[in-house]
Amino acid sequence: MALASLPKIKGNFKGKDILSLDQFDIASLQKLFKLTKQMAEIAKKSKPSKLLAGNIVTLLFYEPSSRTFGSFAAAIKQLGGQTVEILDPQHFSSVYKGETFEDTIRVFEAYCDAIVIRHPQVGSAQAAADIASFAPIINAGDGPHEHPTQALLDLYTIYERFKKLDHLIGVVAGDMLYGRTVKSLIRGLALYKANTVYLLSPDKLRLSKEDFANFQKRHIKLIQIESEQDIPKNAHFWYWTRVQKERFTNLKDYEKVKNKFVLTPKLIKERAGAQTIFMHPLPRVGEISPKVDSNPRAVYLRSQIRNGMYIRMALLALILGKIRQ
């Protein structure tokens, strides 16, 4: 499926595949965010909900996951739905016996109303959408390409704090080359006016020239920086990411670049603004000091992680047609 043929949301989520942030417009995001707030109240108050009663969603994860897998499972069950959970299908499904990707998608489509898929190959979610005849596909990460639902919760977290998604200054640090969350977040921020994002990464982990050029064509200003001392002091958010060890074929190369930039209380004191929030898609592997966790503006273990469940509750309710659109 070519980028141009991605199904645009245009305010109507019902039956749509969710493959990329490029499917969204501002109105669709606002609709999703409004419902997400309502879903948060259901979860926070432990209100019983039957919104997805009778619905079954397959979670098909070819790569490890804690938050995305767990929050999707929790989101479905919070709303009274059921899950078919397949972790590591290479070893615990008929994929081990040689079943093709195409047949795996067709089999699980027969059992459920939607499929959430994570896969190491770029374009795998689009391929699944091409194969599936009636079950919507939700991309939970296709290699180093995109992770749209992570970006949705990240955007919601920023919006919740600042009540806007335009005229923002952000810093993204870590792995730009393989970081799928980074690429989806940039796509989302590019929908809004006058946003600037500083990209701090080791030279070998910068955005590819192709990605950088493509993003530059959008309504967003990207500035590549080389040192923590280049971080602007008026940023609204810092978005730290880990170096993607699993994308390296040579571990010596990984060791050279991991934890080159570490978020510490000292760095916050030197470079953060008074209102800067600190974000991370998790897991972290040393790039954020545990001493930062107690900072009230460190949202990665607070609102950001909780918003993952709320946004996915709202998204599933809309995709499965449980909300008037």
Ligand code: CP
The other form holds:
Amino acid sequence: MALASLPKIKGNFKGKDILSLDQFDIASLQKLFKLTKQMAEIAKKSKPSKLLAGNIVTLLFYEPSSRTFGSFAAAIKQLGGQTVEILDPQHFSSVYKGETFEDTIRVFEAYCDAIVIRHPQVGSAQAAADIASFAPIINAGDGPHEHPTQALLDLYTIYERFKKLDHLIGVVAGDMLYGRTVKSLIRGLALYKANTVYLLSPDKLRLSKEDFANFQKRHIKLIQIESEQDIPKNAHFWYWTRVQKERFTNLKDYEKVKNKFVLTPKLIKERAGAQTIFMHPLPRVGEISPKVDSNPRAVYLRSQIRNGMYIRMALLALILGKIRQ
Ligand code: CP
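Switch from the form predicted alone to the form predicted together with ligand CP and print that structure.
Full complex below, order starting with the chain above.
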């Protein structure tokens, strides 16, 4: 399906596939964020709601995951729903015996009300949506392309802190080429006015020319920088990312570029502003020093993690039609 035919949310999430941040508009994000706040209250009470009672959601993960899988599973259970959990279907489902992607989607659709899918192929969530006849598909990461629910929680985390998503200055560091969270985050920030994002990456891991040109046509200013010394001192957020080892065909190439830019207390002292928050979609594998963890503005193991469950609770409640829209 072409990008133009992606189902736009336009304030009505019910039955929609969630494949890309391109489906969102500001009003839909505001609706989601308002509900996310309520979901946080439900989760904090440790008393499961019955909002998704009777619903079953399949979590079909062809790639490893801790946060996306765990927070979707927890979100469904927080709301009284149930899961069918297929981790590593290449080894633990009939995919191992040669069952096709198409048949796999059709089979799991028959058991549930929605499918959350992570897959290494770009466009796989879109392909699943094209195959499924009634169950909404949620993209939990399709190769280096997009990771929309990660961007939703990232945007919510920034919004919670600054009470706005416009007129922001951000620094994104690490792997722009293969990192999917970055691409969804830029799409989201580009919906709002006057945002500027500085992109700090090794030369070989810059955004592709195509992605850079595509994003530049949007309402966002992107500035590629080459050194930590180019980081502006007035950024609202720093968003560090992991170099995506699993996308490299040659490990020597990975070794050359991994951890070129490491977030340390020294760098914070030299380049961060008094308000800058420190984010990372995780996992981290050396690009943030553990010494940064105790900084109260390091949100990657605090609100950014918790918000992942809250936003997925809200998203599922809306998609499954449990909230009046
Ligand atoms: N942020 C994220 O997608 O983490 P996982 O790969 O652990 O799900």
